[in-house]
Amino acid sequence: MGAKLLINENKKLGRINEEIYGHFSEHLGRCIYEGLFVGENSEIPNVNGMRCDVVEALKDMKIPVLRWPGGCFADEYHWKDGIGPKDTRKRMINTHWGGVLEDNSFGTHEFMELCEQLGCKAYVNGNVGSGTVQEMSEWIEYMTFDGVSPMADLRRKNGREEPWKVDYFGIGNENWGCGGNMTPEYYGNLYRRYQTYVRDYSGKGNTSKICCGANVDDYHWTEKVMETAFDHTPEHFHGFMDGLSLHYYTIPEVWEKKGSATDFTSEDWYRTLSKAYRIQELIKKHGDIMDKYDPEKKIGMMIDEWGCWFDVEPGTNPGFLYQQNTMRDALVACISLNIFNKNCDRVKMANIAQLVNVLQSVILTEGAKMLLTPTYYVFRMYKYHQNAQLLESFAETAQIGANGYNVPDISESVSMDESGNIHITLGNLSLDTVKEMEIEFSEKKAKQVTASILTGQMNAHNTFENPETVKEQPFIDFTVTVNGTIKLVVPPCSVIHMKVKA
């Protein structure tokens, strides 16, 4: 008899926002330039400068929302530098990331073009650290106003007649650090001021405002920012703050020595996965503080930077944060996304860092070559959870680990889509033990099951010489019993998606 995964399909716990499967693109390394944008004159196939191969892969993964332009870059970004004819745009050195030339050839129009090609929502991060209220106010006017005004007219002059929809707007980024080294009380008051001028020109509440939240376990920041924001807040609270961000990176060792992305031990494996699980504690504790001010959970927790952060690949620019991506990254994604799903009452968005060629990316490029990482396949396998209803589920697990770094051997979450299909995602975190499982439903009986799997050795990864070493494949090692339960054998170091019609 295997361990059981119990699913109560009659108890729906909330809607899993599609934005939980969001992504992040910063002017950092080769994320935007070379990764997403190659320019209209590139020999690499493109549409209006956007790489066709990357766009198609992201559409297949069903990317729901993209955050831009940063990151630390956001609080040094002045949006007027990135509009108008490209040959007249300002050229400068990217002092945050790698000391390379930023020619501003990718700006507001290009980002919105990218979102339109991807069919995803736009999350724009504004500049509080070095920008003015006027600058932020004019940016929103430029992007979203349909009337007669200086900024709307400037947008039209630059070739865009209709306004864009900016779904999310961030009022600064990491203002406790690279965004200005502020105290929470000071930032809280700046947030109140700046957000006032992020106007809703559509009259439809199209743009949700996101407040800069804490780094990791800085609960003092959350407390004081919420307290300051709510002090003398008008009764018509809607539209004042729609989200509060949280940043957490999974780093196996210490900040100064993060360890190799590909050369690691079994102890490193379990240490990394145990640190990935810490996001559950952070969601709970920051959420408890938010509940004091927002018991109805109208403010979403936006985990808009998360993922693995290792040492850069040998021989690459340290400021480019280019790292490989293994089955370890895939299991971190598995754990994190399952946790986000199970906390969908508070977590309304998450954006893995970053989209292409930076940190835990889903795609790597090298010239005209492109490959999909193990993390990409996890996102593609999990896309069926987007906008589905979270179902109550419980897995019988065993604690596994090394030298005190312990994790449950199984991570899981379950949802039901609008057609009534049940989607199960689970990962076997063990490096050496097969897990026999039986999936039982409260009342339903499984009738038809299809499944796929991602598996390999712990440091297995794709290279441009061997781009399909790790990839999603059909999974058939299961049986549907006469009682309508599902028995399966889960290989070690694997992630599985099952679609069940009952």
The other form holds:
Amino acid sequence: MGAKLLINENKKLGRINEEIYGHFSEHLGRCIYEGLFVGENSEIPNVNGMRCDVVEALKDMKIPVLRWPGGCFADEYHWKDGIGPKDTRKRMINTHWGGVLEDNSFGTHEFMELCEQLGCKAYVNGNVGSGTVQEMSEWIEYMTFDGVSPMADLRRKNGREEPWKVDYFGIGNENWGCGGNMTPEYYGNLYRRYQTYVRDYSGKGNTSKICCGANVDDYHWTEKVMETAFDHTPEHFHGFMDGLSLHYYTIPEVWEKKGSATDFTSEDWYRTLSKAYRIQELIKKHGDIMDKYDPEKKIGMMIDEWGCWFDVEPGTNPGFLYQQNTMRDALVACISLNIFNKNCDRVKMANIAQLVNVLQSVILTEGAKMLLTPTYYVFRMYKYHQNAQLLESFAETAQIGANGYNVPDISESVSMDESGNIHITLGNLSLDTVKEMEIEFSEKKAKQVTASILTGQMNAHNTFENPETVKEQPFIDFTVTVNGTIKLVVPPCSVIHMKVKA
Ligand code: AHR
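Switch from the form predicted on its own to the form predicted in complex with alpha-L-arabinofuranose (AHR) and print that structure.
Full assembly next; the chain just shown is listed first.
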């Protein structure tokens, strides 16, 4: 008899915000330039400069929200450098990332155009570290004001009549580090001040404000920022702070030597996956602090940077953070997204770093070529959870691992979509053991099941020579029993999506 996965379809635990499946794009390496934007005159097929192949793939994956322009770049970015005729835009050095020329040809208009092509929400990150309150206030006016004003008129002069909808606005990034090396009390006060001038010109509360949260386990930051910046007066609550960010990267070894993306051992595999699991503890502990101030969970935890961070690919610019992506990345994505789903009462957004060609990307490009990474397929298989209701579920697991780095063998989460279909996503974290399972519902009986799988050797990955080594395939190794349960055989090192009509 297989291990049980018990699903209580009668217990809905909350809506899984589509933003949990969000992404992040920074002016870093080849993410924006080459990866997303090639310019109108490029021979690579594009619409207004945006790569058609990349846009199509991202739409198919149902990208819900995109964060821009950083990252550390955000607190050095002066938005007026990126508007107006391209030949007069400021050229400068991207001091933070590789010391390369930044010609500002991708700016506010281009980002909003990209979001429109993708059909996704816009998350713009403002500059607190080196920018003024006036600069931030004017950026909001430029993007969102409909009436007559200096900034709205400037926007019109630059070719955009209608204001844009800015769904999320970040008040600084990593202000404890690259965003100004601030103390939490100092930042908390700056947050209060800067956010005041992020005006709601729509009158509909269109723009949610995100406060800069902690790095990893810096609970002191969360405590002090909440204490300082949280507005205790209920009538002031709305629109004061809608989200608090959290950054957590999965690094297999240590910061100074992170480890190779493709050349690793089974011990590295389990160590990496156990580190990915740490996000569960971080959500709990930061969440407990947030609960003290905000027990109703009105403020979302926005995990707006997460993913694997390895050593760069040999021979590439160390400042470009270009890394390959294997089945190990796929399992890290599987674990993380299942955890985010299960904490959807507090986690309202998550943005994997970064979209194309940087860190744990869903897409890699080389000139006109593009490949989809194993992480891409996980996001595409999980897209059915977006805006669905989380269902209570419990899997019988065994502890597996190496050298004290232990993880449960199975990671799972389950949701019900608007049409009543049940979506199960699960991963087998073992490198060598097949897991027989039986899925049982409280009352319902499975009638029709379709499924797909992503599987391969632990370091299997796609290259420009062999772009389809790892890809989503139909999964048929299951049976629906007369009792309406589902028996399945889950191969080692695999991620599965099942859609159940019951
Ligand atoms: O994603 C790369 C960098 O990691 C971001 O710029 C920064 O916010 C974080 O430290």
